[in-house]
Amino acid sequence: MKEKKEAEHNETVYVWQLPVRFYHWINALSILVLCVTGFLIGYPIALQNSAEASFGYWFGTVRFIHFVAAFIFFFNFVYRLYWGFVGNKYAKWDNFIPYRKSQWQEVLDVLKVDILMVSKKPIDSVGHNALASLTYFFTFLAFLVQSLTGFGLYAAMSKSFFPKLFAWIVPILGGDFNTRMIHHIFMWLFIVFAIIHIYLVFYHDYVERRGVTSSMIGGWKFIEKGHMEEVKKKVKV
C-alpha cells in the first residue's frame, strides 16, 4: 500500500541518455581492466612455465590488453567531451563548473548530507548534484592527464603515428621516471575515486529513493510531482 501511495506522487523523468550510459559503463569497465594491467605492468609478477615460449608470454599480452584499453578509454572518453555540447540538459558541460549561486548553495548541502551526515533532505538535482559535477569536472581532467601521461610513455616504443603525437608530454614533465610517477599516482586517485563513487550512487539511492543506481541503467528517475518545477525555478538564481 505504502509503495502504491509513492507511486501515484512520482513521475518518471528521462535523465540519462544512451550514449551518456554507453560511455559510463565504457569508461568503468576500461578504468578495470588499465588498473589492473598497469599494476601488473608496474608490479610484474615472475612466474615459471614449462610451455612453449609463445605461450609463456604473459607479460607481452597484459601490455596489449593495457594498450587497447586505453586507446577505448581514450576516444570513449573524447566522445563524452563531445557529447557534453550536444547532449540533453544534464549531460551538456554547464553542468559541471559551478557558476550560480544556487549551484554552491547546493554543494552545501550535499556535504551535509555525504560526509557531515547532519541531514537526510533529498537533494534537489534531478541529474548529477553540483558537488558530484564539479568532481566529475575534475574527473575529466584527471582522465586528461592519465591520457598525455600515458600516450607520452607508449610513443616511445610504438611505431604508429598516433602516439608519436604525445611523445613531447616525457621531456616537459622532465623524463621517464617523472612521467611513469604521475600516472602510477593517477592510476590510484581513480581506485579511490570508483570506491567512493560507488558508495556514494548506493547512499543517495537510500536517501533520496529516486533510483539513482537503477537510471545508470535505463535513464530514468523517480521525482516527486510537480518537482520539476522547483528545480526549474532554482535553476534562475
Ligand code: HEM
Second form
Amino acid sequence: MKEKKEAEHNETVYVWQLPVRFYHWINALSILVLCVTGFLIGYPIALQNSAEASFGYWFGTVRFIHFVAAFIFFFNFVYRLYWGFVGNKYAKWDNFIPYRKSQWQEVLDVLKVDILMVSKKPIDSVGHNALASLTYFFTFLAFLVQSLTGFGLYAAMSKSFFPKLFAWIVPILGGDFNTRMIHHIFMWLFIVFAIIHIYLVFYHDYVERRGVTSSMIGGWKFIEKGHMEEVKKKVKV
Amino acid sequence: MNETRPTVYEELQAKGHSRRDFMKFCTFIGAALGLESTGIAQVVKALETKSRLPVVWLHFQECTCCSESFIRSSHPLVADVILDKISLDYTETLMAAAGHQAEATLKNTIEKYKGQYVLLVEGSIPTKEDGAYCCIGGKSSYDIFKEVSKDAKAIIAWGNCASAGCVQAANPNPTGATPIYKLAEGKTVINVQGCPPIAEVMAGVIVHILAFDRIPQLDSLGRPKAFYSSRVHDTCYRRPNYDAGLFVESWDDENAKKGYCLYKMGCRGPNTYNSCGVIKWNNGVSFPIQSGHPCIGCSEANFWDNGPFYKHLANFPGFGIESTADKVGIGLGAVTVAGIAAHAVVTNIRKRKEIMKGLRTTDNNIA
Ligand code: HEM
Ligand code: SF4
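Starting from the form predicted on its own above, please write out the structure of the form predicted together with ligand HEM.
All chains and molecules follow, beginning with the one already shown.
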C-alpha cells in the first residue's frame, strides 16, 4: 500500500457535488425498492386469506410502488446524464468512457492493485478510479436496458403517453415475454453489483483512509498533502 | 366486379336465411370489429350490394386447426357467408376438386380475378433444402406462395404458423419454417395470430376487407388492432384475484377450486395480446383460463420456446433444464459473496502488516 501520512497532513478535496450525492442516494433507494418489489412481482409470496378479491389489493400496491419508483429511478438517471455535462471534473461524462490510453492503463493498474493484489503501485485518481468508472459505464447501460424494458412492458398497462414512447422496444426483443425475461435477469445484475459495490467502498475506506464512505454524504475526500499537485504535474507531461 | 353474380345477401336469401338473421350477423361482426353504428350500416350495405369476394386459401406447414376453428364459428352465418358464399375458390382441405382439376381451379381463379382475390395462408413456409419440406402438386410451397401472392388484393396470414412459425419454427427449426410476412416481399400481410385464431376474429377481418375495401388497421406486428390491442390479462375475469394477490399455488389446491389467478402457474396472459377474454371460444362458452388452465400465449411469436408453460418465466438459456433466472441469480450472488470473503481475508492479512509497520514508524499512529 501507499505510504500514508498522518491525518493532519491530509487536505480535504471537494469531490462529489450536492446533485451527485442526491442522485446517488435517490438511485440507491429506488433500486432497492425496485429490486424488492420487482422480485415480488416475479415471485409473489403466498399470502393466504379468505377475504373476497375485491377487499384486497396488495399485489396491485406492490406493482404500483414498482412503477412509482421506476419513474423516480428513470428521471434521476436522466438528471445524472445531464449533470455529466455540467458537473465538476469528477462528475464529467468523460470519466466514464475510457477513450484515452491512460484510462485503460489505470484500469489494468487497479485490477492489479485492488482486485488481484499483486502490485502496490499508487493509483492517481481522486474521484472514481478508471476501473470503477468503467463499471459505472456498464451500470449506466444496465440502467438504460432496465428502463427500456421496464417502460416497454409498462406501455401495455398504461394509458399515459410517456411509457408509450418505449413500446417499440418490445417487438425488437421478441415480445412481452422475452422483454420481461430480460428485465427479470437484469435485476440480478443490480443485486450482484450492489454487493460488490458496497464491499469495495468499505475496502477502499479501510485501506486508503480517504473517507470514501462518508464522501458520498458530505462530498469531501481526505487526500494526502501533495498528491493533488503530483497528479497535476503528471497530467501536464 | 361481375354484375352477373349474386350479392352476398341474395345468396344468403337463396339459402333460406331471413333478413333478421342477416342483420344480426352484420351487427355481430360489426361489434366484433369495434365499429360504430354507422359502420355497421356500411357492412349491411356492402353485403347487400357486393358479390362474393374471390378467395384462395392455401395450406402449407400447418395442422388445419385454423380451418377447424373457422368452421366452428359461433354465428351460423359466419361459416355460410365466408365459406359457402365468399370463399373457397381454392382450398386444399375443403374443396371438392382434386389433382389436376384442383390445380386448374387455382390457375383459373388467380387469372380471372387478378388483383381482386384475397389470399389466405394457413401454415408457414419451409425455406431449407429449397423448400422441399412442403410440396404440393410437385411445387414447393414457397413457389406456390410467390405465384399466388403476386396478384392478390390482400394477404392474410392465419394463425401462429403463418404469422410467426409456431411449433415447426421452434428451436432448432429443422425445416427453416418461415412466417409469410418475411417472404411477402414488402406486401402488407395481416397477421391473424393465435393457435388457432378465434373464428369471429377471422370472419371479422374478412368482412372488413369486403365491406370497406381496405385492410383493417394493424399494429406494429401486423395484427388487426381491433382484436389484438390488449392483453388477455387486461380482460381476464380473474384479474381481481391477481390484483389482490390471490394466486393458485398448485393444481389441486383450494385456490384452484376458488378460481384464483393462475399467474404463478405460468399464465402468459400478462404477455399475450388476444381477445380470448372478451369474445371467448365455442359460442362464447369459455376460454382456457375460465376452464382453469393458464394461458400458454399461443398468439405470441416463439411461445413454444418460452417454456415450460407452467412456470412464470422460461428456463435460463444455456444452463440446463431446471435452471430459472432466479436460481442462476442466486448462484451468481453466492459466488460473489465467496469471492468477497476471500478478498477480505487477504486484505486483512496485508492490512495487518501495514498496521504493524505504521506502529513502528510513527508514534502518532492512526491504526
Ligand atoms: C433497478 C431497476 C429495476 C429492477 C431491478 C426491476 C425489477 C423487476 C422485476 C424482477 C420484475 C418482475 C419480472 C417478472 O418476473 O415478471 C419487474 C417487473 C416490471 N418492471 Fe421492473 N425493475 C426495474 C426498473 C423498472 C423500470 C425503470 C420500469 C419502468 C416503468 C419497470 C417496470 C416494470 C414493469 C412494467 C414490470 C411488469 C409488472 C407486471 O407484471 O405487471 N421496472 N421489474
Ligand atoms: S389468470 Fe392469467 S390472465 Fe387472468 S389475471 Fe391471472 S395472470 Fe392475468
